[in-house]
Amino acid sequence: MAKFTKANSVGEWLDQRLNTTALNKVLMTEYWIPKDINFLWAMGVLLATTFGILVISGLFLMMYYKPDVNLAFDSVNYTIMQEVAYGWLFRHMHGVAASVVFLIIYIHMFTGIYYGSYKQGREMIWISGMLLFMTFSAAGFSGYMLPWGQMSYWAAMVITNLFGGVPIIGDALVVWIRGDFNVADATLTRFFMLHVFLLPIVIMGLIGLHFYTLRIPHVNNQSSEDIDFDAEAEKYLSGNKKESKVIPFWPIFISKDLAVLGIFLIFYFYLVFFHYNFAMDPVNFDPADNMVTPAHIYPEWYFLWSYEVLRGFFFDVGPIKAFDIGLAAFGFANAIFLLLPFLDRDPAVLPAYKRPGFNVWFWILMVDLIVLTVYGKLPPTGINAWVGFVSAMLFIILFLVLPIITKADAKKRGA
């Protein structure tokens, strides 16, 4: 058994039993971050903070929400919004955070793509991050259903119907997910459980995994320079801080993160108090009615690009139905980012501006995703339908040609 001496403080007492000094070094004071980074590297802290806001505001909302088809709508729009003191504030905070968190995720995700932070030892960082994105997407969809408004109901109807396209077990799978032959009370309670219990636990576990995967390959930098972190850390610890290419996470790097976080919170609370309606669809302020279909059904803005890929294929091709083609394209769109480290065949970790072909590919992808998002909210009629089809095809083609483009870039550099 280890020998313990009398502790002179609570901190020393804990250190003897939990080795908090070593833990503090590993996670904070001797966790090294490159100097050559910008504000885009603060997105992780913004995501953690926004997730914290979602959890805390969600706990307050859960005290008054009723997961029952006869009570859910009134519990949100009357009890929480009008009767509970500051209930409106917690709903606005939760709704805005649910939308803003995806904006941060997309910035974080495409920053990683631009700087090549997904290969050469960083594959697990990328994969764990994409699993987080998928889990956040599931949480976003399940939460969208809970107010039990018109768009909540019909979005749930459309999305659960997609599982009917799974060969052989599709129809049974839809019934199993809904807990009924239709979107009903059993569906609401299942999605409530997913949203408030199961998915938050999975998200917390994946956040821990994501942080852990950063330990060995370390954080990338703007020039994608291959830094010898041990040697640079020695320089820093010996007092040669100016020439060292790294800084400690605590207190140097976190102070920069907190500066960005302060600016973000000003923006966030401005939306909460003055422009919260952008996160709440007007159609969803009507109670769910399975006898009245909205003129145009669409998801929240952060799902519009993949929704447009789904419905972009609006015509049959021979014996293959449009629904089946769209479903396959939708599956492709939601899984392909996970495989990005293996599609990029350039062995070098370089930012996009140092890879001419990939740079063009990246910005075409950005424009295409914006077009898909814009047209995903428009009725799929006339020219809108054809723009959606061309954009969906372009999205698929971009990823099919990515290995060729990245190999060509590597060949030009003589790699």
Given for the second form:
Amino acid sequence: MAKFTKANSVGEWLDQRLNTTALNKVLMTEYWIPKDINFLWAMGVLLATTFGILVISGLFLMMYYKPDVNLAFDSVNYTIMQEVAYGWLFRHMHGVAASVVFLIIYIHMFTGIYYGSYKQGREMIWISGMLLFMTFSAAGFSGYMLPWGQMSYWAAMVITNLFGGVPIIGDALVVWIRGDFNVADATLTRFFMLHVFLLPIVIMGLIGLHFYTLRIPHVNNQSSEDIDFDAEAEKYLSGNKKESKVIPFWPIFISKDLAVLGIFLIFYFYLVFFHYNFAMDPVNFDPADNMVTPAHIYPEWYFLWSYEVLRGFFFDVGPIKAFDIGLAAFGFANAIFLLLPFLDRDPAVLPAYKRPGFNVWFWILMVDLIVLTVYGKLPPTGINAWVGFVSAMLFIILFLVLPIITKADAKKRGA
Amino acid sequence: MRELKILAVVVVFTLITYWGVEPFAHSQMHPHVEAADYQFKDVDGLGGLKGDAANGASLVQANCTACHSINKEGFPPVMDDATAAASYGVVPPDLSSSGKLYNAEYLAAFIKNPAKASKVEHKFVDGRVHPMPSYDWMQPQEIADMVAYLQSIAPEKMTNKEVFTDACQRCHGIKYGDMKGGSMAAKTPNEHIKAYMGKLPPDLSQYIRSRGESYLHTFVNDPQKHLEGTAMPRVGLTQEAEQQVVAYMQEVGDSKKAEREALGPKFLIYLVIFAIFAWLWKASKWRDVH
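May I ask for the structure of the form predicted in complex with its partner chain now, the form predicted alone having been displayed?
Let us now look at the entire complex, which starts with that chain.
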């Protein structure tokens, strides 16, 4: 065992046993971040904060929520909203954060794509991030069902039905997932477990992994300049702070994050108090009724783009059913982002504005995703169905041509 | 400057998406309907006649009290709610407050032909008849007298809850109104109301949130506008009574509104102060490195 001398302070006592000084250096004061970043790099801290809000507000909600089909709706809309002191505040914080977290995830994701932060050495950052996105999606979906409202019930019906499209085991798979032949009490109880325990634990693990993946390749920067972090860190430590291209995570980087967080929280709490409705579908304030379908069934806004890819293929092609084509496209849409680092064939890490072809590709993708999102909510009839089809095709084509476009960009640069 | 440009791009894309999935999508899914008509211009009402309340009193007592109670005037219900519902399909309303709740033109038209005035003739075909018979055999003056009598006995003021109870609670429950006591359940027992209406009328506890105020106004004024063929009658509420109904639904369904609106600004003021200090701290830290 190491030798312990009498400590003169609590800090010293802890340092002797936990090596807190070294830990603090590694994680905070000598964890180097490029100086050339903009506010988009604060999205990570915003996400961590929003996740924190979700966990804490969720704990309070869990104290009063009842995962039972006969009690769930009233436990949320009466007990939590009306009886529990400030229950409404925790519910609105939770509901709004669940929606806003996806907005920030998307901004975070497209920042990464725009600046090429998924490439050459940073693949694991991207992959762990996409795994986080998928787990957040599962958590969002399972949580959406818990108040047992009419829209969430039927959304669950539609989404669980999709697994019926899996060859051979499809039907059995649907029953296995629901725990019943229908979306019923067994489904609610297991979704409750997934939402409050298993998925949050997985998310926490993935957040740890995501942070860890940044350690060796380091954070990217606005111009995607390849920085020698060791050399720049030495400059900084020798007092040459203005010339050094890096800054420590604490306190320089975090001070900017907190400033951005301040603005974000104003926006977030404005929504919580004055515009919480946007995150809560009015149809969900009707209790679930398995005898009556809502006039229009659609998921929450953050799933609309992939839902529209699913719905976009509305006609059979030869012997292949529309449902199967849609399902394959849906699977493609949900998996393809994971492969992005390998579809991008440009050997250099560069921001989009320095890659002409890719730049066009990026903005078309953005517009296409918005079109998919908007049309994902509209009834899929008449012209809407064709807009859905074209934008879904465009989405798939964009990813098929990405290797060619990125290679052409590299060639033009003479790389 | 560059950061502001980036922020502008993020904000514009966010707002376009928001506009598309909220205002735009909802305008597509819920077509616009005409504004509520509180004059009930389409009904065959009083026709400009002025009623005589004293004459109306004897007419009402002779024609109406066999089925309707008028508690205020000493006519108690002839049977309990369950028996009345079994006999008529639905509990007949007490007439004490009818003169206040319902528009006079509508009331006259309803006495003449209930199914027509309430726009539910589609329900009463193939030999089925509205539980209240039509009084269109009476003289228009007599009907005007009865309306005048009902108006003369109506209370000056009613609470929001009283209006809701008299106007809606025969068919609709609003259980969050008295979650523990259960007194806000529908007065007509479930099996009877289900047989009469074709389905169980919904509990209205959360309707202020699931339908929203403006939908409720146009819907209560004329249910057929939003749900063509619905079994719910047009009840003929005056604008004031309807506002009280919706206000009660808000008191019950969104009871923490006042608390929310009081706390919100304080939260935001605190956050603005936090943001200012955060930016000052940021500026002081980054001065060293720029």
